[in-house]
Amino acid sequence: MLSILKGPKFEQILQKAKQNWVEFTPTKQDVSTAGIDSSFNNTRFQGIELWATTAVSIKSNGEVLIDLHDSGLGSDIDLSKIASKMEIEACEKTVDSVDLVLMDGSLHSQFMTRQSSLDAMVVKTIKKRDNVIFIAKTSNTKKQFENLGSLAGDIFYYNHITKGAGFSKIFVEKKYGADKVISSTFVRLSDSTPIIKLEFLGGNRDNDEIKSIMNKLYKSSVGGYPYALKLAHNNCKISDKELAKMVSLLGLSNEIGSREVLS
């Protein structure tokens, strides 16, 4: 277990991570940016389910571009799929309005695996202007150092080699097919801020493009994270309190099971 944190194998992986890391301090570039996120919530009453989903597209200055809502009563509803589809719809309606569209999460895990039935829709939307980036605050992928016997995620090793701004060598995945190649890089926008993961559709990315993207993200980021994504998260969240209001409006407050959401 200690080989995760010390020993020859750990040092070998760190050395490889250092070789992959490109030091780069971004400068502010004035572009328009929108963040997109979705959420869902639900409560059950004796076999039926009251559910609600939202997806929001919002600019860094707080201007809401797209605000989608859906709700209903049913059973065995795949809320995550509904929310993911709404995210894509919000993205499609945003790509022509701003320079950069930032999607919360991972293209790889969200749309190419968990919601793979939506991948054609995702590819079509992203290819429209090629200005969509997926951004994740955390990552569990173990691809870049697996041949060296890594146990932790790739981000773990990059976090150990430097606290400075920069990015990792672009990693390309081709396993989903020629039209679904994913390029990714780990990025730190400012010294001593958290590393974030960027994912792009397409395999023809280079270091100059990553530097350009970092310049564009840097202007509207707070603590190393794009402010538009923080706004999107805060604006799309469906709280239990809001769900309780729906329960009351629908006259379900006397049903068995309603007390939990109303409490």
Given for the second form:
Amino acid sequence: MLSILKGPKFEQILQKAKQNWVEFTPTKQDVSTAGIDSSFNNTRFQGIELWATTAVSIKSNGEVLIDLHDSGLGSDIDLSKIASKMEIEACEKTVDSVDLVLMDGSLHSQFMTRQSSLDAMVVKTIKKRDNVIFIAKTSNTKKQFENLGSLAGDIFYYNHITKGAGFSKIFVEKKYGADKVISSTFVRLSDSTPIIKLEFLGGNRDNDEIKSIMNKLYKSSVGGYPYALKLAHNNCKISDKELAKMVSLLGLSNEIGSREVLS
Amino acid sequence: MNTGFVIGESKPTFVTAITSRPLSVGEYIKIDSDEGEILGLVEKSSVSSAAFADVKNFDEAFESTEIAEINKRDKTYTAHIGILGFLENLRKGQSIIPAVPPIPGTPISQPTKEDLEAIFSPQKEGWVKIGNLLREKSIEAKINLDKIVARHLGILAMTGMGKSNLVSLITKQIGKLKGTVIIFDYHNDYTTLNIPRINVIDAKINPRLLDADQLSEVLEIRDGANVQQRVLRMAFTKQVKESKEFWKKLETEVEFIVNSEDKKIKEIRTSAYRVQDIIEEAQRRFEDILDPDMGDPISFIKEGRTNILNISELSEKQANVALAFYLQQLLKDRKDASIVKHGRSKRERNYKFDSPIFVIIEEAHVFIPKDHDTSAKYWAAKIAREGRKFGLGLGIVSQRPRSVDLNVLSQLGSFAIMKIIQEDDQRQIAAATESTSRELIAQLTSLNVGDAVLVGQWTNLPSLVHVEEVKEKIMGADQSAVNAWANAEKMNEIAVESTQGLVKKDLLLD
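Having seen the form predicted alone, could you give me the form predicted together with the partner chain?
Once more the chain from above appears, this time first in line as the rest of the complex follows.
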């Protein structure tokens, strides 16, 4: 399997990745950090659907800063948009309360896939204190080595060149417009942990800033991943069980077609 | 103050609670339900940490320590609580389980000292202190002596966990009340028990009082030696039993078989020779044990005393015969006493003991085994079934509950269960004590020396207790080989020194 991924220019890509990689061992810097995540779930009843969305902003110490919920009955609702909007709302309410706001996911996908109507809101929120970072555990982008004929995502090659802490040279993406420039870097916070992808709004980032951010993230990370984001994920999940509770609360338990949520 | 809340699915007998601190197993809690305050016992307690939930390696564990420290929501304290009944009723000694389970969300709190004292330290006659509650050390744990005499007691634990200390304590408490206790002391553990009103008896067997099969066992005729047993049966006549010269008469009877010219008897001549040897050997080997002139062995037991029947000199089979004999006689005596007391018989009956007796059988797995029948087992089972009617209580002590007959065990009304690791033992205990929950049984492995789970009728509620140490008990503790060797070495040196000093130099020169 690996031999397929390697391709003819594999060594050349690795060489390039090595050149891009900056070895850096972060030291813990005490800052207040909040993680933000959202989730949604739905179930259908005879042509109508019950839906619920949440967004949570939570600090590393477990303090919930923002806890947003929405739910309703309807049809063909774009739940991802509602969740995304709530996420941005939670972010907006958090930026002033903490030193660093960590959003779960990718700024790229925010600009690419979600409703463009939210973009202005996103940009405004991030720019307010310039303390918002998007963090993704996985990344499919093939930007940095595509001219060398890369087959796998960029993260794959960085994962191959080193197991130590450090970060990749900042990659700037300007295709979304002047006010939506994205700087990104792949980061490993401590030895032998998975690489994560950091994305920032704006193109004026330098290595020192990345190092400073790594120091701040390292303070409250477990296994190379910020704990606040893990907490946010765990706190905003809407399980089928919880949806079943809602069904019961709304008195829909006896409706035909509601059984499957309880199973 | 709230300690936590009932969560999840609750049942009338069992609830789960999330608490603000980790609760100890054996701790009592109060559930403030609408129907009234309910008392519960923490049977299982667990702590989980979100930060450590899916930690995969040392580094992650190390990083999580910091996270766990700053996150006040990180820890989840869960307690599984067995419901014991309404507090108000428990104060009166009644356990009434609520009909409706406590509603999830119901707050739980700590009971007050007064709440617990009313239940575990009743100021009533017959209740004596046995120790303190393990998790509430200021509360005295008392037991009801009436219940153990009336409904029997089982003390089960691994070796070295405090069984004989508990036996000594119960004995001491009964002694204070001038009650009669008989301990069948298989390992000579109690003969040095330094308490008042103690009566140590070296158990002997009067062969006249046995039947032929019992005598065969006592003389150690092999189990399969049917012909030898037949010879003994033929020889052990009424005349032998009543003869002044018991052994001589018995030997004469065997001699008669040896010399008989009867064709049928001739066939068993070889076996008769062997029986002759056995009788001769037994007189020599068991001179101190088999005493045809000792009179009634029961007469050595004194009423109102702690009677230690030292059976340590007897072989297992002999001890079994002796025990069966004593148990049979004691039951008969108590029956007769009871019949006379209630005036139900016109026939004159002699009895020795006026008041109830508590009999304790150590190493019960030897005498009341699960897998085969013994005469001691027969009589112990009979006492377990009938003893309560006649004031004869049975205490069974064993370090191998799995090997004790379940029929007898399940007749016991009360139990003290100490540290037990073997799963088979735990299963046997669970089968014998219906009131003991699986969670409580699971805690048996974690008990320390002197800790005991008390269940059954001798307490108002199942309780985890630390049993008081009996200072008057000298024997039974683990012996220190190291100290013994060191002392022996010292003694050797002293011996050498003193002998050398006695030898005159002049003599040595000569």
